[in-house]
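Just one chain is shown here, as structure tokens, and it is the form predicted alone.
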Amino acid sequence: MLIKCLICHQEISPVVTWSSLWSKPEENDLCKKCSEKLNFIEGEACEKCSRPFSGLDPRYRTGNLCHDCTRWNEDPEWGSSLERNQSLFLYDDFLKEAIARYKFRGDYILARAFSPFIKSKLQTLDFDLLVPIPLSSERLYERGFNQSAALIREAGFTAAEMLKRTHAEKQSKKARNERIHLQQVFQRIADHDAENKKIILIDDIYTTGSTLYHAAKILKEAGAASVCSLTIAR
């Protein structure tokens, strides 16, 4: 059977060892020149949102949090909504152009390659509910789908829709001051219950943590009892 790269499209040729021929082998979505391009966050990075440490200016970290980090948890109203953020990949030119067509392109199958990697960092957490940022009907209308519940649902995970979203500007439209201070964009759907639950929500991209600081704050605000964030990019 023909396997090509979900990524470049490039056909997958299958590495035959003697273990090979007795089992089915793993199923791999992804070429590996493809897997190879894709970097991923290791070493030293701030514990609340994944950002590297190395190539910041100093200047720009305090202890084991960088700025942006440090100035969230210094702002009464926003600063416990969200725990924590976990990144896998840094968002480079390579994973720039793949969530692009993911997310803007509609091209769907992109779920699938990310989703083993999603599935086997959700594997070493702890959670009650995966949320998907929603997108608002304009954007769920020119996408065609989600791209963060497709991420939970081709990781083999259900998705709990407890969150809708008005229309507004795209967020890459904004500049990082702006999206800090947007007026409250998501609203909770009543049929879901976060009482005492452990959330993680799903995103593609952490950029300034604005859309998961608001979503969390939703959430934490319907009596979740804590509220982290799982991203492919950072």
The other form holds:
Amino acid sequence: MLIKCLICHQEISPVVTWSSLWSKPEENDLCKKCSEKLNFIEGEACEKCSRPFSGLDPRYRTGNLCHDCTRWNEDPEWGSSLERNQSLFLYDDFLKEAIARYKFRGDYILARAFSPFIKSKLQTLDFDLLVPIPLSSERLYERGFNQSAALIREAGFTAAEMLKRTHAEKQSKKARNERIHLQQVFQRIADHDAENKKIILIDDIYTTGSTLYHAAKILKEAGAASVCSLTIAR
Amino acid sequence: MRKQKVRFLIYPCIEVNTLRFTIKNNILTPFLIEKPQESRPISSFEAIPQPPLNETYSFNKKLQQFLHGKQLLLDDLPFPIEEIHEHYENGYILYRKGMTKEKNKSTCARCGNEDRALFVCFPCARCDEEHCTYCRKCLMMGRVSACTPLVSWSGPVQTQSDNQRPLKWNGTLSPGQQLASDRVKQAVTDNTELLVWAVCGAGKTEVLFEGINTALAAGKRVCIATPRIDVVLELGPRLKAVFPEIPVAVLFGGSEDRHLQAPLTIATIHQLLRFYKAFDTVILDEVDAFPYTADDSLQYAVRQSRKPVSSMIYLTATPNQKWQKDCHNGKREYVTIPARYHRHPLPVPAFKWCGNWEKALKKDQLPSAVTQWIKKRLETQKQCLLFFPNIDKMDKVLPILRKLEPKIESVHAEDPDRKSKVQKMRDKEVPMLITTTILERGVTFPNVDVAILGAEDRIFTESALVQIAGRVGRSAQFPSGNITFFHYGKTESMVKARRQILKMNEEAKKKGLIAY
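Rather than the form predicted alone that you just supplied, could I have the structure of the form predicted in complex with its partner chain?
Following is the full complex, with the preceding chain placed first.
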């Protein structure tokens, strides 16, 4: 059967090698060109939030931490809520376009372009629960799905919907300062027990970290043993 | 990605959580907050009942103005859903299922897509079904899923015109144009179909003026659609100039006229996906151009946008084989304009065998026949175009040619400087432009010679070759020029292209349309 690339719609010609002849074909919904355009975060990066140091002004680096994370850590209220963020790819123009199509246009199937990478990353991590960042009901209706929950589902895991959004405004329209000093935007849903659980939050993009810190704080307050996060883009 | 379009919230006051429906007493009712057991997504009903028109209902004129002739999503409509639904209950709005399913085969009602690979099954937060489906084909115009209603106007529409002659144009038509113009006018009046087969440079736009005038004077709605955005951008101002009192909507992806309802619409075919039974006259320019011929959904869009009784005018310089055959067998109404407006014959392509040019290229050499052809033009300072079958070959040749003349430039579809390079050619700053088929149509340089290297390539179809030859001798000051196909083995397409040109010249001569 002809398979077309999820992003560029070109036909994918399977590469036939001896090993591919005998083994079960690996799931691959992206063509070679598009896979190559995804920029993995590699090399030296902030040990807390995965921000790459290459291309970053040295003034914004303190040891193995970036400036933003140093500031988060200095804050006694927030510093310890999120333990660590890991991100898969650089948020460059190519990924920006793909993610915009995924969430703003609502092209659900693009979750499958990323889910294999999420899946293999999760296999290296230790966790009890995967918690998607929730959408407001208004946004959920508009998009028809929660992009973070879809990533978890398409990677073959079950999303633990432990949070609910109380604030409806769009994050992307706010400046960093505004975002960080917002009132708590999430509420806990009591269905799942967070007590002593190792939790990974899943979201599409890490920008200032504000969303994830807010979510992490609530889960820590509910007794979570640790809260980390994993995003597609940074 | 294009800039995000402004999206309207369908429900500014109440929180909408869901979109499910029930049918009771032959009327469809939406459920937006809770979802009773018997409620279902719209596509799972066999048919959507349509209440009769209540003539005493005082409908919202703004909604009528916004929606008539369209098929939109609820998300596109800046009106509260209660108001929209009230119009439905009074017979002023038509709801259709966004998607139909028959024996496991889904069809998108907006774009006609039936390709399984372009439907995605997903757990939908709107209808709350685990297996909802959406169409990827027309996703960029807002997502249509199985739970999406397509909304159209079904109430009365005003069709009156107090302008008996909106056309303000003093030009004169050539005899060939006049004949075609009369036929177009007739087809518009009789609501029939007509193909205008006009050679490159015949002046086909002017041929439409009288027909459009007739339609507008009768209060009809006219749309000129084309696959190419550059054609839309060029036609917009031209038609506004000759119909100064008529509102003209110019539509393409991201254009500002998106919600403007006008008697005269000029649009890329893609934009017709938002129209439904809207037009009395559709004029389709460059029918044979990509992507119209390759994309079923565009042909579907054209069908959907026409009123059941309407006229259809096709324009092309190069109908495909099937259409040509239909014309000759009397199966298709057509009229030809075999001569250019300046009454000189079409330049006829010369075929020149140039050996295995690809092999020569590997050694960084051009066939000597080609080099000579180019040198001659450079020496006499005659501008020229050289076409290539693909970018790779072209990139290989550019450094070779720049040794002859450093100012030579190349263009292709993805070239970010395409516009400025074409402009430089127009301004005569560039002596020669080498190009892929991207410049095969639509572009006019007044005085150029043209050649193709590798005319035997499959990409050069009969119509591509006729179009490329049609770049030569466009202006009345310079009505002739040289067109050469350099090839490594003559093809059927080459022979047919030359035959078509010769035939047009012959016909034009017979009809007395050539004066030189």
